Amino acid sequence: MAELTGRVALVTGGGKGIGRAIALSLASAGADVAVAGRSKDALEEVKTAIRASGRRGEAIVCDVTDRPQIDAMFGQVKSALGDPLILVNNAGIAASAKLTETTDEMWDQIMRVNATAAFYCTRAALPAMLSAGWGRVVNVASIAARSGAAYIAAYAASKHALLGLTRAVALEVVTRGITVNAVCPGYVDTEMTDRSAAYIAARTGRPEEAARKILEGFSPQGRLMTAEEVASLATYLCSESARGITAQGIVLDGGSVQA
């Protein structure tokens, strides 16, 4: 497939797990894609990857909460590809914790790499997109921005945002030939849910592999969700034929959130 051919992707969080996958994934459909996040040595091994595929590619050290490095990393894109037409706010991170013991720095920390960066992001894409009358954004969101869960609070209030501000832009840009929507994966397979299985055993005394089971009972399917199927749905979304999709929170989790 290389309908996408022509087109600049722009990743953040693009350097490993979820991130990694889409990128390489928007390379396969034909686009030119830039990779932006915090790690250069795993930013530069997927700019190999993507160039080896035959695509330009472009590796970005940034801070997706820091408003001035957002507009110092869309000139580097525009400079080294072009305009990206395509965004995919990817960057994310998660926390677990009682209500009670959530403090200010973390509800702050998660609200501002989930939420806001995307916010600063999209705002920074859009006049581009609107000059040139088509756009795809796509949000890495969560089957907690669809609904709550224990010990979340801070991180289910970070994606309801980010889904919030889906809607909302994709309804503000709806006739201009720009869609906006969200992917709410469950637990998918990388090092963050590696992470989560970590925490649950710590917490409860189980081992990591049996902590590992229950999230994958999370889903009906009895399994992890994998980084390639968010990827495939995400380069879907960017496609002409997925045209008539916006403002949408798909959900991609083996069945557990129904509508």
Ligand code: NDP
Given for the second form:
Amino acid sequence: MAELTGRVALVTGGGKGIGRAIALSLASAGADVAVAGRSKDALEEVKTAIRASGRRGEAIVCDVTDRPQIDAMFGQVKSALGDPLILVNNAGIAASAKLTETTDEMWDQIMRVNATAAFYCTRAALPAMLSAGWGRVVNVASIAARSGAAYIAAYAASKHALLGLTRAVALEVVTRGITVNAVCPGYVDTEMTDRSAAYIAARTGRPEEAARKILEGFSPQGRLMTAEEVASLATYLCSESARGITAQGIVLDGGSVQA
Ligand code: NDP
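Let's see the other form, the form predicted together with this ligand, since the form predicted on its own is already up.
Then the entire complex follows, led off by the chain already shown.
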């Protein structure tokens, strides 16, 4: 399904985990892909894999909380590959704490990475999409964008904000050939979930394997989702076949969140 041949994509947080899987999936669908994040080595590895698949790839070091770095990132993508008409706002961080133990710094950093950075990147990407009359924005949200849970107030607030951004921007550009959607996964088998399991183990004294089972149990399917499943959904949303899907927050969690 080489439906994205000739399209240029930018994936934030594309060096590992879900972002890496999305970058490789978009490349296998034919897109040229730039990946951005803070860890150069991881980004270079993904760039090499994209190029090995026969597409153009670019690795860009960028902290998405820093707007000047975002402006520079868009300049770099444009000069290396062309304007990105596919934007995947995937970079994200998570932390777990009671609200009374959530510090100002924790709140601010989570909001900046998970919500504000997506605003910066979408604002920077839209003019080229509007000129082209075609664009795809996929925001990697979470089931925490669709329902609350204890001890993740900052994370849930940031992901609800990301879904609100998704829905509002989608309608702003709805007649211009641009779709804007969010994918809302449950727990996915990545380093982020490894850290969550380690945190639960440390807080409860349970072995890490038992902590992992708790996370698997949040899904009625009794398992973690895979980064590749999220990537397939994101890639589909970028396709022509998905042009009628916009302003959605699509859940991929094995049946837990249903509305
Ligand atoms: P990882 O921790 O494996 O990867 C996070 C990615 O975000 C890394 O590539 C990291 O790159 C990047 N990133 C973090 N902070 C910044 C920053 N300031 N600037 C640029 N890049 C940054 O997590 P996942 O792959 O699991 O998560 C990806 C997305 O999926 C996140 O938005 C997360 O909230 C969401 N998600 C994850 C779920 C899960 O269970 N894992 C479930 C639902 C949603 P680097 O460190 O190089 O900067």
